[in-house]
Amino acid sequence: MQTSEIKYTVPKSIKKDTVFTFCPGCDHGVALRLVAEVLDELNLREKSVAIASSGCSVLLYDFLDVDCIESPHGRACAVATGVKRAHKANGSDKFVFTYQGDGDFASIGLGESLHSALRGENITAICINNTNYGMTGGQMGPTSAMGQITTTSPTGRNKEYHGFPIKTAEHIALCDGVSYSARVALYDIKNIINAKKTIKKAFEYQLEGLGFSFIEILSSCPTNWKLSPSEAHKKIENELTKTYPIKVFKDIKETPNV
C-alpha cells in the first residue's frame, strides 16, 4: 500500500541555515514564517522591504531573505512611509511591511502607528502582541491584560494606577485611512491557518492600493510569563482571548462605509 509523505520544505523568503534566536516556545518563529510562506506565494520576495525596530521583532532579518531597514524604537511605520513614497515617487512602488512588537508599535510609537493609519499610507504593519516588553525583561507594556504581573507591575496591573490595556486592532479599525484590521492569535493548527489567511489578505489590500492594513498577532511569552510553552497557550485560548478577540475589525470590502 502506497502512503503519502508529507515534507517540510523552507519558504524561499526564510534564511536558510539560521539559527534560531528566539525564547523556546516563542510565537515569532511562527509568525515569520507565515509573512515568508506569504510572500512567496504572493510573489513578493524580491519587491519587498521590511521595516523593524526595537524589541524581539527587530530579530525579523535573521530570518527573512528579504532587504529589511531598522528604524528607531517605535518609528517603523514613519520609515515604511517614506521608503513606500520615495519609490513610488521614483517609479518603482515597493511591497512595504513593518513588523513591530506591542510595545513598539503601541506605545513609544503610537503616533507614528495611529496617523500612518489616518493618513491611510499604503503599508502594511503586523504588531506581535505578546503583553510585555520581551526582550528588556518582561515589564508590563500598554497591552499587558489586568491583573497581569510584570516585573514593572508586581501585584498585577489595575485600571487605579496603571490604567486599561490598549485594544490596538479596534482602535486602528477607527480611522478611515484603514482598509483592513484585524487580530488573530498562534495556539492551535485552526488559528495557525487562520492567521495565514488574514496576513494574505492585508497583504493583498496593500497590492491593490487600499490603503492601511493591519494585523495584531497574539503571540505567546513563556519566559517571561514564566509558563511551559503549552502553558503559554493555554493562557492566550483561555484568558487573553477574553481581553483581546480573535476577530476581524475593519475589511473596507466588506463593511465599505465603516
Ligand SMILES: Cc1ncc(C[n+]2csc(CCOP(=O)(O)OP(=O)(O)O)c2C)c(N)n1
Second form
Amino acid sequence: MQTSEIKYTVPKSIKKDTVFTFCPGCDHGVALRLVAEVLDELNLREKSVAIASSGCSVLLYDFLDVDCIESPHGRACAVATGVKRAHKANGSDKFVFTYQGDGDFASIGLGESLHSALRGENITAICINNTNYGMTGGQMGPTSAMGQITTTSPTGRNKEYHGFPIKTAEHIALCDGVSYSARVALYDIKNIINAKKTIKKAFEYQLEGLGFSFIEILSSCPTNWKLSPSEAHKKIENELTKTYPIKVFKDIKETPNV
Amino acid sequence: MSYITIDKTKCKSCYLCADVCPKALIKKDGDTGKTGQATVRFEDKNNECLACAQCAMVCPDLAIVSVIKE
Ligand SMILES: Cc1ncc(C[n+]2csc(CCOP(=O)(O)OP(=O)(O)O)c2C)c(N)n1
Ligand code: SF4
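For comparison with the form predicted alone, kindly provide the form predicted together with this ligand.
Once more the chain from above appears, this time first in line as the rest of the complex follows.
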C-alpha cells in the first residue's frame, strides 16, 4: 500500500481563500506565511493579538486568522503595549506582536518602537526592512542604503544631503529591555528556514516573559526597486547584506544585561 | 509519485518557484494569470519530484497549496 505524507500545506493561521495584495514576488508574502506557520506550531492562534500598521501590510487583518488591531502609522508598539498591559491587568495573558514596515517602525514610529524596547515591554515586533516606503511609491526611507535611488533620492542617497541609514536591529539590541534582536533575510531557502527559526525564538521569548523581542526581516520590494523578483533577491544577497548583516545582535540567554 | 498542487488563481507569475526547483519541474504555462503574464505548471513525467517543498517555501502568494510525498 502506498502511503502519502503532507510535506507542506497552507498554514491554518492564514484565513481560508486568502489572496495577498502584495506585488508579484514581494517578500511580505513569505514573511507573513512564516509568521502564520510559527503561530500554528506554537498553537498561538486563539491567544494572539496582532497589531497591524500602515504600509503594504495594512490589510493584515484580512490575511491572518487572529484578533487584530490596526494602529496609526508608526504607533504599533504603543498599541501593543496597551493591549498587552490591559489584558495582563485583567488576568489574561495575550500573545501580542506587531508587523510593521521599516518606515513605520524606524522612522515615523521610532520613538514608540525604541521606548517600548527600552521599557522591556513583553511584546514581539517584526519589522519588514525593504529599504523604502513601499506602499506610497518607493520614497527614500530611514533604511535606504547609501547610493540607493528612490523617488525622493533620484541621484542616490548621499551622506551630505540625506545622512546615513539606520541599522535597526543593532540599535534595538542596545536597549536593556530587549530579550532578543536579530536580522534575517528571505532571499533563498537557507535564509527562509533561518528566518522561521528566528521568528519562533522571538515568539518563545515573549511566552517566557523575557521582554521585548525584535526581528528585522530584510525584504525585497521588486516593484519600487524596478527589478524582477529574482534580481531583487540577488540585490539583497550581494549588496544589501553588506549594510545589513544577517545576524543575532542580542540574545539575553547568551549575554545577560550587565 | 510525489507532487505539488498549484492554485493558478493565486499565481502572480514571479517564477521564484521555477527558479528554485532542483529538478526544474515547474514551467511557464500557456494561461495568463492576474498579472497578464504566464502562470506556472507542474510537469513531472519521470516522477522526479523530491517533495522538498522548496517551491512552496519561496512562493510569496500561497499559490502552491500542497506538497505531497508518496
Ligand atoms: C500619519 C501618516 N502619515 C503618512 C501616511 C502615509 N503612508 C501610508 S503607508 C506609508 C509608508 C509605509 O512604508 P513602510 O512602513 O516602509 O512599509 P511598506 O509599505 O514598505 O511595507 C505612508 C508614508 C499615513 N498613512 N499616516
Ligand atoms: S510596493 Fe514593494 S513592499 Fe509593497 S507590495 Fe509592492 S513589492 Fe511589496
